[in-house]
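There is one chain below, alone, in structure tokens, taken in the form predicted alone.
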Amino acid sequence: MDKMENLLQVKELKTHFMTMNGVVPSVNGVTFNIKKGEKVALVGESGSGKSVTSLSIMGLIEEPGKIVNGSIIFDERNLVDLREKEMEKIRGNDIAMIFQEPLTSLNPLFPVGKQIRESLLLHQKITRKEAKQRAIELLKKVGIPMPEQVYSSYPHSLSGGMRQRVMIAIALSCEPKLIIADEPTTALDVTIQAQILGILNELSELENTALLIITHDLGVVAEIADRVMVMYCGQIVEEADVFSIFDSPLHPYTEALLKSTPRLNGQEKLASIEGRVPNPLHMPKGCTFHTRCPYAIEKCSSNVPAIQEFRPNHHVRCWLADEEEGGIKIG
């Protein structure tokens, strides 16, 4: 992959939490790239390390958490080495984040328009009048009706979908090169979900903004992503374009996620993933998924598989893919 095409390069990232009971390896050797304008989904169950990965990129890991290894190269700068004041110039300006619950991210004491305006004043050299006009334009851009009226509204007076639109407007305010959206459609009904995804997709296409979507919902993935990374126990276990992931997954965990996704026809029995996610303080030896995997062979419980390119641009971390030509087939 040409380095010049990459906007973000994460290499061997390890983010650990030092607890009284031991070290929790929330992110344990993650490597991936995101190109300019690319839409990438990071998928996995709760506790797989998705959100910690995004917070590591944003420089928002707090004690007892710490990045203990790896690099995060953004526009040829290693974010891991930057001081907080330097990260503040990048955060919100070049990289913006949309958090899962906008009501906890928005300040309840200020109108939403003022919060967009302050974001603009912080990063751009414009007047308050210009910032207000730009904020109203952004509210209109994300599909909010009567933006002049909403500008003066407080977060609690808006619906969940409207608040999420405001969060997108704040994220877009400084025309970032990368937007990280952490579960952007959680707790929204399906109609509003489709609208939010449509807004993100359209804005990415128009502005050539790269998107990193953090989600457990494969419906979101199918709707918006160009490429998918599947995460389990702090590691990426499979990475491919969205069509390959849905049509011919290679990792048993990816297969299990797909089988546990409801189908529109409602005829197939909804499967569940057997067992539980391992205790992060006591990870199993070998492949971390082998305790839940119906295909596990002897070396899965003793040897750690490396991630490898099994097909062109299709990477997998699984001994089975090495054993079986063609990988795992759904059905």
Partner chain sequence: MKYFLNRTAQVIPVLLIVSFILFFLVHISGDPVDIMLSENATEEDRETLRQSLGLDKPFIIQYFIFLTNMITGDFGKSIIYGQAALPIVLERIPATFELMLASIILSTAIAIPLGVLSAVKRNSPIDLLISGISILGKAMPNFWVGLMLILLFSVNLKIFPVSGTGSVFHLVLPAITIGSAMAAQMTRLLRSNMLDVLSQDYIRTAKSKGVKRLSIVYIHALRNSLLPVITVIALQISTLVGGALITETIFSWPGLGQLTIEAINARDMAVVQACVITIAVFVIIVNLIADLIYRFVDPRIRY
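Mind sharing the form predicted in complex with the partner chain? What's above is the form predicted alone.
This part shows the chain on its own.
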């Protein structure tokens, strides 16, 4: 991996929540890189810590949560050490974010145009007039018909798909280097989902913007990502390019996720993942997945496996993939 190309380097990130009942290690030692213009997907069930990872990058972790360890290097600066003032200059300008719920992610009391313009006025030295012009262009770019009209209309009068387009317009407004999209299509109809992903894909390629897509939906991953990271219980358990993940998953959890995803050719029966995500207050010893893993061996319940490169550019955190155990063969 060429270090020069790396836009974002997350190293040993730990974000914990100090709740009344104990410490919840939502993100527990996550390391990954994103290169310029790369499209990466972070996949996992709800509660796996993927959203907390993204909020940690944005510096939006709030009480009782706290980044307790690790570094987030973006453009040669460690975001963890930055003061709030400096972070404000990065948010929306260098790193933008799109959220899951387009219905609630826009302020109901302001016209959408104003909400796009706000970002521009904050980060760029332009007049209100120019900002308005630019906002209308952005609306056009994300495929909104009659952008002048939409500019002055309120969120409640737009459909979910339209609102998500507005969110994308806001994210794109300052030509960020990285866009983090947290479940951008989960709340939308299937047909709208495809459109939104299309726009996101096209525009990020056009602007050479890196994209970190957070999702539980492998369909989304297949459509948009170059590289995939699978997350479970606050750790990345497998990382590879999108083809390797789909064709030869190494981690039993990835395999289970794939089996539970409907496929268009529909030859296999849909399987659900056995068992439940463990209680974050009482994480199992050893590999966190061993309680649900159909292949678990004795070692899994006592020793924590390290992440290692099993094949070139294909990393996995599993004892079964360990040389000593002879490696696994699944699928």
